[in-house]
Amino acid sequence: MQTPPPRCGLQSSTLLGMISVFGHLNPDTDAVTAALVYAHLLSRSGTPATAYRLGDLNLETAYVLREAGLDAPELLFSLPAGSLVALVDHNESAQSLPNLAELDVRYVVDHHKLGDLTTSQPASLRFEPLGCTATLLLKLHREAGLSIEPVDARLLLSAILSDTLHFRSPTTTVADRDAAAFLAPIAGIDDVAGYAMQMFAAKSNLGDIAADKLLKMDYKVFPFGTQTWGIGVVETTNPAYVFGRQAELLSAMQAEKAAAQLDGVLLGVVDILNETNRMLVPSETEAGVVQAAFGVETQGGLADLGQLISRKKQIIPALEAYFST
């Protein structure tokens, strides 16, 4: 069983001029097994690498650490200027560590677009338009002559299975099915299909978690021209549990937009079984949004989005282009 990196002072591993791995903000399990995942290809490679986290685990990668024996990284707030950091699975400002500018990016392995990073240095900068991270980190791998151990194996094939919603996403690619069937027997998982269910159904295990946090596990905060949204999603196999939570929900997005002073905030439900996507819609702002950029109708502050299910690949760029008119 591989060891997580070893947990270090903040202040000494900037010392000791470890770098930081972290995903973004509100960690779904692509961000925080990539953290894991390439803090240990730094560390074999030469290079020492701590990963952390940015937010509370959601239920979904709980579980797959549990599964693979290991703690979750050390949950990160702030580092001093002049950090060494890698960023995994963003890059984007608004979803990252707040004094992001003042920090060293010596590294960046994503797979979405482009945002407002700059780096005060050259540096090592991986985009591919893959539909996980954990594509690009094996190829990372497979590039440096490395094998892939167990545990990583695991890491990166429930990375995939999470952020594909088991190759129902439109973002899934050939090389992340190709990764996944390389994957799965190295972390002994026989059973894809099956342990993706089993990933899943913790997922949905929503119990009794609290509105606002439920709005904010998997929560990011995008720039939309002179206009910042907050666009959340719950990815389950059981919706009716969210939507019989409807108006408490509708309830704590208004309570985040005005507390983050956003100009609008948005919910889409995804129903991981039957790939369609009813939004929560707050307020009549975000309805004409809405109504704007997908040709949709808001009813009782729902919006019935579709198959419209992956916010990187559907959601965002219908956003960004009624916003940019």
The other form holds:
Protein chains: 2
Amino acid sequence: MQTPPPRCGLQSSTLLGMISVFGHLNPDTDAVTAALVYAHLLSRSGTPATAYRLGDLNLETAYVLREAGLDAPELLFSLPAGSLVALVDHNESAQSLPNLAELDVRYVVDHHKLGDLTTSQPASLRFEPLGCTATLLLKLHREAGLSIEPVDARLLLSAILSDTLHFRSPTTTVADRDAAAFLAPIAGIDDVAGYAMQMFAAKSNLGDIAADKLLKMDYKVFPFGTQTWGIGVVETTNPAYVFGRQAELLSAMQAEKAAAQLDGVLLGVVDILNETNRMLVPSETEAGVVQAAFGVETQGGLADLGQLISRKKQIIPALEAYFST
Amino acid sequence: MQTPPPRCGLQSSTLLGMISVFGHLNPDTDAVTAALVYAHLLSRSGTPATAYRLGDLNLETAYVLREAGLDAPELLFSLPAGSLVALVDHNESAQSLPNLAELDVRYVVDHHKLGDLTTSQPASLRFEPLGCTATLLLKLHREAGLSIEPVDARLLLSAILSDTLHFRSPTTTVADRDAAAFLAPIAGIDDVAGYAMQMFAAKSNLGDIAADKLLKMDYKVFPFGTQTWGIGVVETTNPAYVFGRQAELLSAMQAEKAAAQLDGVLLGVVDILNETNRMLVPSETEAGVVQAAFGVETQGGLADLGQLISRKKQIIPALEAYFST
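So the form predicted alone is up there; where is the form predicted in complex with another copy of the chain?
Every component of the complex follows; first up is the chain already shown.
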């Protein structure tokens, strides 16, 4: 295991002039590793940058960083207005720091649709419709003529395996597969399938996690026209565990809906190995929308979405289409 | 003079599935040439694309295309909802087709700040803070491993000279200069300074153009908070001609303000060779804003903005700062 590189010696004070790099709230492996690798890339290119995270590590990301011998990036709650920032793996204000509109966004590297982001001046923005931010970050290294260091290769490979569910997700592109094949030997990971299984097992090892934390592990808030919904996903190799806690989870969803004044909350439970999605549906409101948007009936608080396992590519577009009519 | 390449054999019907590529309303040389070169690049990369323009050619662009032996791209007024589009040299709805929000934006190549653009799904977006879209297009050719054809090199070089006023504008970057130096020999243009002077002379040869057309030659509408302003620029080697028509122009500005229900209209008259900007100010309303935003007094309908010659980098940011306080 390597010693963490000096870029992870994080500062407790934020310097104006130093670029702060972070992924979305409720960070997943792509959000955290993209911040680390992009901050490193910017710094190597002459733009000093520091990686942060906007929330607790999930179990998979904690495993990835532990295996890489790295500390987690520092947790960030706020930045002063005018701070220079680089956004990775997100661009919408609902998924970022609360005062994003006051920050000076200089860089974005993302693979999501463009939401409500604006910049106060011309900036460097890179969006590509890929399975993972990490695949785009590999491309940026090549364009900059920089080799990928082994620890960065491990982080990028982990993010690709995570975001594509080891190439099972319909968001997977040829570029994601090529990137993973290129990165694995540099990362020193011979058995990619075995490593992916270990990552997914770590993510599925949920123990006695509180239901509200389980709901929020991979959870994003989306505006749909005049409505605002919270959509969570639990990707697991052990869906039986999650369904065993269904009553608790449905209560936690109701509580979150009230506390955050949302119009609806859904939680997809994705069986990674069988590539299926059964969704927890907390009330008649959500059941009606799920029926209308997906043609799927809710029974006993559960809607079987079959192979619609991608929130980004399948769930959100269907909900957007429904709410825009 | 070369025969126009087949990519300029424009279709009269727009095919869904074919990408339509266009720059901003009131197109300038960068907007028109970027559409031509990017449509060509997309097509060479396996994505069939057609270039369009959203308005009449200005005199400089007409000169550039004539010298290149090319026809103008077809004029575009509208596209059916859902059409696939690539935006070049702009991203804000006020500068694009009226139903931009209904179009399926798949690609953007731009060097302006990010405005109100959103995409309905993940797309390929490239923004860099450069002097010209053309400089970014050269980079995209290199990344795609494609050589620049001579006619494209001529178009890109022309755009760089136009947008940077032959490197006089404060928006000019090292990358713009490097791109021009790389492109000139491929374009077969030995005397770059002489060619730039011919472009600027063509642009300044305004003859008996109607005052409302002169106002609109390089004119963009900008939202500032709750207000909407129209800001035109005349870049000329012969400012005396423009000031000789000052009374007509001030009337045309008043008429446009009323017709388009704008809160203010300004017209900067940029002396290309001396790198100065004197602005036509049609009423007390605009005079008050110019005084507050730039600390410059208006006398006889004119405000002397000195060396503030860049709308993008100097004029708009100052107005935004004023209206945001």
